[in-house]
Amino acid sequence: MATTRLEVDGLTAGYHGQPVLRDLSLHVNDGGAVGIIGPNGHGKTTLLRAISSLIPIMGGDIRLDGASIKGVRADRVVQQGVVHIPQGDLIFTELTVLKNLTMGAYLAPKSEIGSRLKGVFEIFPRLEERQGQMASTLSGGERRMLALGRGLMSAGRIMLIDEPSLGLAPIVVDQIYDVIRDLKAEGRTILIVEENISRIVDFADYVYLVDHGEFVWEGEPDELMRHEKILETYLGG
């Protein structure tokens, strides 16, 4: 029987006292990959921010390995194993690639940083080649690799990945998703937000479709791909 790593139960959350998410419930099994899809501006990123405690929760609960993390400070959520890789190029551009990576391991014992770096460099050889460069000099794809690598440095229990394909050329997106598939194959637990279902349909175990802050459909990816009405309504397919 699968073990639940992350559970969101009746979550309501938003900004400035106004709810964006309404009564959302989901779960992610240990070693599983779950996709959150839907139109832009309908709550996908807000969901990840709520799980990471970057915005306040108005109702419901969030549990990691059965223990509530509701109301826990964002840094403590990271300490408990939630790795949030935000959309876009949110890296420290004024620091080197190496400094960016080590920032991801700021909670780790110093004795472990070297082995974690080695693991990241095995996944992203290009980051090893550019470790002395300022992050501002990297290409868009390299910045996305750096963001993923920094997240891996924390060695968390679940990775929240927000729109990894955003703004990248298709060939670079293919490279990024090759890495994400490899991470899943290694047994990492992943909750990923993606507007383009075709990018996650071949590796996600389960998919939730969000519309105006509510889940309007959930199921396995192959079932979704057979659902013509949903594809036409939400995904232009």
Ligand SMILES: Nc1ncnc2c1ncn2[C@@H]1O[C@H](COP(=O)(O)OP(=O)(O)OP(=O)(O)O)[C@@H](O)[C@H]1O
The other form holds:
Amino acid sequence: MATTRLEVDGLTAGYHGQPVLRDLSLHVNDGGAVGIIGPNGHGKTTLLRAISSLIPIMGGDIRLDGASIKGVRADRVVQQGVVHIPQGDLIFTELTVLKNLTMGAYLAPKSEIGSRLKGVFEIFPRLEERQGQMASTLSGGERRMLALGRGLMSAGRIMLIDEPSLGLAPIVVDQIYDVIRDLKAEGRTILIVEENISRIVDFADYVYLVDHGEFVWEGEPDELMRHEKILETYLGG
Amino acid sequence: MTIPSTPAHGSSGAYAAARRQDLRLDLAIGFALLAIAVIIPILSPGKYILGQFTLFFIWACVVTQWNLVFGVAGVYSLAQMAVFFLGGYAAAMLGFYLEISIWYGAWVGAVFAVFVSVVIGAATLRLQGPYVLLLTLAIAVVIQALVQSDVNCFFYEGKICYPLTGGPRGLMKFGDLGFRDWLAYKQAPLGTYYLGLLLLVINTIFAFVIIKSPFGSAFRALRDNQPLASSRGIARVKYQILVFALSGFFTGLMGSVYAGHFRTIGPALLDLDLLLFLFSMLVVGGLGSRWGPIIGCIIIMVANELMKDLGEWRMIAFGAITVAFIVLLREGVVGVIQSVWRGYIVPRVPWLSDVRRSGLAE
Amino acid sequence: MTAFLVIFESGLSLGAMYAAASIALSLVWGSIGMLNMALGAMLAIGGYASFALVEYLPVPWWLGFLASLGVGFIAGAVLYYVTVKWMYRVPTFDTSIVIATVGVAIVIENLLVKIFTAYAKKQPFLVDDGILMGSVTMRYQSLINLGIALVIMLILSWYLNRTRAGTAILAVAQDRDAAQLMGVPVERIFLLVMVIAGVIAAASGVLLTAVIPMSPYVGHEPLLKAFIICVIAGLGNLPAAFVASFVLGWFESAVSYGAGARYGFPAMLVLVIIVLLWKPYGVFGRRRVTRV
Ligand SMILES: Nc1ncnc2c1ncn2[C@@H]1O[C@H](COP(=O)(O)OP(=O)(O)OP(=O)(O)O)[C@@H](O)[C@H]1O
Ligand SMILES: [Mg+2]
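Could you switch over to the form predicted together with the ligand, since the one displayed so far is the form predicted alone?
Let's see the whole complex now, leading with the same chain.
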């Protein structure tokens, strides 16, 4: 019986007092890979933001290794080993690639930065070539690599990854998923938001479907593939 | 912020009932205050107190108009006193140089104030929050600096040199409201008292109508969510210009009343201290609320009276009060009263809570 | 030629006077999104701290100067704990904080009046001499002010570019959420920024009051001028603020020289009004970032 790393229990959260998510529950086991799917604007990103404490919890609870993170500051949650790789380009555009990466290791001891940097450069040689460049001048694919590389720098145990394949060429997506698969193989716990159904079915071992801020289906990926109605309604068949 | 603009849930009948109840409450408060204000002079409180009340009427009008721009429309303009000053100054200049009675000059001043206000409103359209504050403050400071440093002699009276604008001393001897000629000398202060009261009543009704009208909802929509409001097709340009024009008119008019009442007007009106004094009324009362300006004005003027002998401590207290309200009680006194009313009193009074529960979603 | 020298000299000393204050203003705006209206009062605190220490304690002027930096440090921290800490999450923070800091400024200035009276005082940190350049005297004080402003700018650039905490400040300025996801404690960074700004403001206050007579309200005009400089440079753009201080200093001197002293300040204000209308985020400005 695997231990539960991350547990979301009846969560209600949103913006400016208006809930976007209502009574949501999920759990991710140690070393597990859980996928979240659902249409645009239905609260997937909001869920990840609530888990990393960027927005307050309005109801319910979120627990890391059994301890509630309700009201805990975002940086403290990061300290507990949660790495959130945000959707889109939340990189520091006015800093160089190298500085973006070192910011990823903000909480790490100084002595470790060098070796982690080497590790990231091995995975993404492109970033090494461009390390002195302003992040704002990177291409879309390079930015995503930078965001992922920055996440790797912090060596957390629980990774929250938001739509890593969005708007990227299939080759780049392949490369990024190779990295994510390696992370899983290393034993990290992964909660991933993904719109690309085939990617998620290949990768995740359990899937939740969000609709209007609520889970409307959950199960194993191959179950999902057999569920024609869902595929048709949500994923365009 | 303090008034729900549209019902989120509930039947429209119940909502209308709640609105009627709001209106009844407003009318009750309004008439009670009005009755007190009408009676006060009968108690012959003396010239000083009457004068302070007249000043209160003037500031309450100015703050009410400011609230429309700053609190309701959410355009953070600090040029309110500049509009007030220019409206009054135009009337005073007409009185001084052309000997036009301030009763006529006031309208010219008000129209001039509308013009100035609309220009400022247009200028701030493209700007975001703090830049609006900066721009409007810069405008006020420029006007003050130009008048204050105006020392070139425009004409001489005897041996005394007069600059065109009067310079740092401002303008005097441009006539007054004429109550001393019409009423007995002793009764003259009553003239300005009741004039001020009348204007405050008109101002307040006007402001309430604006806040309660579809304009008010549009303004609130603009303030609370600008991208959303503009995507809903609310023309920001039109409403912003309109609110600046309307509030500019009343503000400019009050400038002339001020000039006529004190028989002097000068650049000291643009001092930062006075701006903060009036602003603390706005903040203490409750930004964007209906009764906020009047309640804030009463509180601050009474506090000012009580602290009159405290010298610097008075300004220190105003600074501290402003900070305390903006940091801790941003809804102001009206907001606090409303929360107590809705959270504590209404649930305990059955006939109130019936209407409220079914009508207004909080 | 004389006209040029006069304008050059007085513009340079004006620019040096405003540069440090502009940097303090710009830094706080860029990283916290806070228009610090209490900066003028913080300048006054710096000036009076140095004055009081040298006047009432047996302390040499340079020690007074250093100690005033400590007082500025405390002032920055106090301002943070009184206002920013409670307000930075509020949606209307950018405007509410302006009002709050105006209130704080009024409190500080009137406290200074209570303690030191409103009469002008003389700053002990003062060098009277100068060197002759052609027909114009370049005051040593102006050169000292220039030097110190330059040193402040260089140290700050080094700090922001080369240290971990400095990089965290830049990261928070660019994307607060992303910085939090790296584990950066945003409140601590805000406190750090306020403290740095407090120290710079205190230094700037001492330099300022060495040139103009010190009163509790001494910071009003420099504050407004720092605003103008920052708006033109784009709030948050530190090097541009530094350069713009001198450009504006020369502009003000030239207008004063050509049209009379009374038009210098209004001309600057008109300039900022034009700039705001033409480029809502400043000439070199974009939205809100701190750049070094
Ligand atoms: N900062 C915010 N303030 C107010 N509302 C927000 C904010 N961020 C998101 N929302 C709203 O919350 C809802 C859910 O947004 P969210 O970003 O979680 O969707 P999502 O499922 O991640 O969509 P996508 O697939 O497009 O990334 C949307 O209706 C969105 O408009
Ligand atoms: Mg999303």
